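In the form predicted on its own, a lone chain appears below as structure tokens.
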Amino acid sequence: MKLWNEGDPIADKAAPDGPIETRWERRQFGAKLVNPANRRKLTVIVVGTGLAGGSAAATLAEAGYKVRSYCYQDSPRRAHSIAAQGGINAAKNYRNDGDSVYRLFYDTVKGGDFRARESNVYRLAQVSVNIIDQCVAQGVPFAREYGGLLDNRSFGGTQVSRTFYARGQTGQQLLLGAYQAMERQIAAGNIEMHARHEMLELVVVDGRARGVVVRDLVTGEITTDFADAVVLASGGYGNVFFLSTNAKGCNVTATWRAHRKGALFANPCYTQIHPTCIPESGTHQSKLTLMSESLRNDGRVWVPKRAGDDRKPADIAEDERDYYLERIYPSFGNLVPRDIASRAAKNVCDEGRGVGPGGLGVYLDFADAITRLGRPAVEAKYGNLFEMYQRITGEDPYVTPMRIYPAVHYTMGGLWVDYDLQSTIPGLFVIGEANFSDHGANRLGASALMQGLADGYFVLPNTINDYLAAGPYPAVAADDPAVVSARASVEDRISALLAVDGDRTVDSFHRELGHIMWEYCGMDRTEQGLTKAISLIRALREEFWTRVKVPGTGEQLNQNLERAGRVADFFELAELMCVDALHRTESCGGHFRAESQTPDGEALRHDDAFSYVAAWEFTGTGEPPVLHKEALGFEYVHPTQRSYK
């Protein structure tokens, strides 16, 4: 059976040409405006309240639009952005170490293995400097040097210090800044907040996104809501792997429902495996825990030189240790990009030199830093991270090196958007991790927070005006056939899930799906493995719809029902991820095809055949998706074989 068909190419028609330094300024000037009086007549729905959704809702409401915001958490500040640890990048050059907007642009394009749009990345680098000023004005307590100036540290894939941070709680502090801005607008009556509501369908009327169908997670009530535009800020899809650093509630349902309605899904196989996570300890686990990349500033990564060496780390002499990242990549050392660090960890473990249970771990050692800086200095930088590690593992990282291993963390793929962040459905805008736009095949550390706040505070509020200037759009009637159909599809799906009444739990299916994905579509992918994965996923999906057990009803709080709907969408996404990985027979960034590597085991791109965005069109469950290619051009950063040696 044919796994995919190729359709017409797609182009980003909103992107300006000309000098890259002025493209964003010219796009802002060329976009239509909405005067303040007319903004009060326009409504925008924002789904998600993380950094992207929270900042967008607050900014749009501040501008005068009527905003209705939805999240499935019990409070907007419970969004998963709050879990981000290490920092946020900005090209401020406070360290006077050679940083600039252009260098941040260059590092991001190179770090993404030349699979991102230059225009989007340059705009991100430009806007980054404004984000820090915005957040400082909100009172975000960034770390400061002794003299009171904002401090910086380094992250992977760079040779400058451009990362602003608040100990190991940067995401929390940034989200609270966006949350307080949002709460101010809620109190002013400009944002109508709906917590504990999950979006289950997109309403498309006359070809435009006009609303959503949501379920009240407490009462089970299903309602429809209409607006002039819809913004999705619902995050990534890493939980398709079951075990990831994402919160358990993170899911793909909002974006997948939009994909099924016609929004193209771009580069789904680009997933980020983070190199510094606490290793899996057993089958009882439901998620994994991130240890911030910032730890690699002072921590040194090593394994024993001898395979099978199970001595305690303190008993292994210095000359018997292999600081493999420092050895293989002397220019960047322990701060190589995440995809490279993760594969290197996998390689040494595959050689039998891994540490801990099952040999699936490497050491992250702070002994040198404690000797050089003193324990109080290390504690001031990383104290909360060390405490978290000790609580989870029972080991003291001040005395014994941390054990870390790669885990799924972020997804670079997402709904396709143009330069204005608008999807292929007019009126549907997608921001933050939910879109694909800025990171190519690999995201550099501390760039997720940067993109989320750039999209929410500065990009979307400018570009959505161009669309809303043609509004208000005609009112949508509750009995419109498109609305009735959308609502009925939600009700029918819930009924179908409850009616199966099988003998297997939702989590058992999710765990098995995650194992398939990690085994065949994880850090190392092959044609044989991906083909096998597609067959396994299809068989498991069929079994799910005949054996899943969802107790309770739809008219009550029912977390089994919530999870069942999300896992059903993960099945369809998982197949598309494998198809995307199968069709891309090159290696690039987080997508590593074992058949395409350099003699020394690095990712080998094929720019002549794959220098494009793969945007997939949904044609029906089990039907071959259609591939639309968006060609990538590089005028400023010319593609080369990435080297961090």
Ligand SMILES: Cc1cc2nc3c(=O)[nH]c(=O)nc-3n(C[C@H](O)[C@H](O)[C@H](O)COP(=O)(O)OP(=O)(O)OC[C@H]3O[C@@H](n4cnc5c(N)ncnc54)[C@H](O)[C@@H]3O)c2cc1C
Second form
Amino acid sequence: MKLWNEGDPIADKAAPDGPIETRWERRQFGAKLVNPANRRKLTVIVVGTGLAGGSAAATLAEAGYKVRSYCYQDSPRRAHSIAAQGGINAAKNYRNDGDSVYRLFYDTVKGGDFRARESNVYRLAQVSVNIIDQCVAQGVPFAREYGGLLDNRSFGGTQVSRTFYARGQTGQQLLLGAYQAMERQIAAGNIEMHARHEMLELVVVDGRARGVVVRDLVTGEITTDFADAVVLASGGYGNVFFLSTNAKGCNVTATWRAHRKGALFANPCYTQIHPTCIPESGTHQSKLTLMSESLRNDGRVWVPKRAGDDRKPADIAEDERDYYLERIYPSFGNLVPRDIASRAAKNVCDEGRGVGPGGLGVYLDFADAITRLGRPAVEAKYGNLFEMYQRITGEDPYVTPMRIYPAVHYTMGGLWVDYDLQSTIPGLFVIGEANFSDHGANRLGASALMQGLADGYFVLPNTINDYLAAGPYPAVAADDPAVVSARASVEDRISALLAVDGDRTVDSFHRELGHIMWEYCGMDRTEQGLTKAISLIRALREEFWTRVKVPGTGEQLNQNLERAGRVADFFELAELMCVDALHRTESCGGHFRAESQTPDGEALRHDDAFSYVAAWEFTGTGEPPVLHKEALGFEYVHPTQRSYK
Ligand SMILES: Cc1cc2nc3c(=O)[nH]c(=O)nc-3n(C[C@H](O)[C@H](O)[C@H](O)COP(=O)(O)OP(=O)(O)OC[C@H]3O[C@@H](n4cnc5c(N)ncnc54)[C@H](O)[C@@H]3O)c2cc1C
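Other form of same protein, the form predicted together with this ligand, not the form predicted on its own:
Following is the full complex, with the preceding chain placed first.
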């Protein structure tokens, strides 16, 4: 059985060359501008109102474009970005601890295990400093030091403090800033907001992205909307694993529909598994809860030295504890990157030294921090996270160490975009977690908010002009065959889902798919496991289309129907993730192939064979996808075996 074919290589033609420090400036200068008087004649559809979509919509509207925004929540400010806890990176060097744009660039390229583009990452580091200024100007209440300066803390994979935060609610505060900026433009009539609408298809006319087909989630009405360009800011797809730290609604539908229409999907197998989540407690759970990485600034991770030691943590003496991250990685200690910390936790649990029910947990202990700083200081920094932990587990983390275990958290893969953030479909731009761009094979903590806001406030609003300058594009007729067929495919799929009328719930399929993915495409992956997963996914997908039960109709609020459509797309994505993971017979970042490890169990890359972005072309459900390779070059940060020891 052939699982994929190889096609022509792909190149990022928008990327400038020359000195890296001036690439972004030169691209901005080289991009065409649109005269302010002409901007109001141009319309942009933005799908998604999280940090990426919200900031993009506000900025484009502020610039004078007409924007139409979509989200499936009842308000743009409920986008999943609101859940982000720990912070946002920026190379401000307020701490005078040796930080710089170059160091943030270096840390991110290295942290991504040399599988990201240098040009993109450098730009991200440059723009990071503007983000903080923008957000402070909006009134985002970042934590401050006694003297009034913005405070910083550290996140994994770095030895400086560059993470700006607003207690454990950074995403919420940043989103309120972007949302207020959007609201201003909604009031000004430049943004038309469509909450509770789900994009179910992309409309491509004459090879360009020209619109979307959406379903009103309250009435079920299907409508089309056309524009000069479409921006997808629809977030990540971690929920393919069923259990993850993502909000329940997070899904792949918007990007997957675009993929089916010709947009290449890059590095789908790069999944981030976050080391500090509350362990799974039973089959009743529909999601998992993150305990922010910021906690590793002060919390110490340990397990008992002896396998099977089930005494209470307080009864285990200091010399019977293994602070394994501090032992194995003395330079970075508890602040090693997430991929490293997650694998280390899995290893100690595999050795039988895990704690809590089923032995699937490690301790995150604040006793030292409370002694050193005092409880009020710990409360001030992390109070809401401690409270959340206590409410969920019934244990008081001020007294008993937290129990944590790795869980799916973020997806580095996404639609392929060039330096301009344009996909392989002209006029379709993709920003935030929905694209694959800047994090390589592993994202450093506090870098997703940075990327989403960099894309939305600063990068896209500059690069999209270059495309829009050739507009307005000819009006799209509602009876254009491309529109008629896009709309019909949405209606047919809804009818097909309702028509099955089987005997298994959507959630039961999703849960089973998630188990397969976690087991075989999770923290470690093997050729045998991935091959098995592909057959299991195919069989389950077939069963889904013959046994799924979607009660109700399409002409009403029907959350089962919404979920069924999303799960149907997850099935196709899951297979591609496994194919991608199977073809990449190296380990890098969050992608750990058990067959490719160093003698001490670290990820072993094969740069000679795999220093590329894997961009996949859709050829039909169950058909072998075509692989297009984008070669990665490293002029500044030379690939080495990553070491945090
Ligand atoms: C618990 C948690 C904590 C985190 N903490 C941090 C942190 O401290 N620092 C950090 O840097 N990162 C953090 N992250 C990651 C970060 O929050 C996300 O990567 C980021 O917020 C994604 O933003 P986004 O704008 O790309 O997408 P989202 O915020 O997910 O927004 C997606 C938007 O798209 C819309 N949408 C999706 N599909 C459709 C569709 N088909 N039709 C219409 N609308 C659609 C949704 O309605 C929503 O408005 C955290 C993640 C989690 C899960």
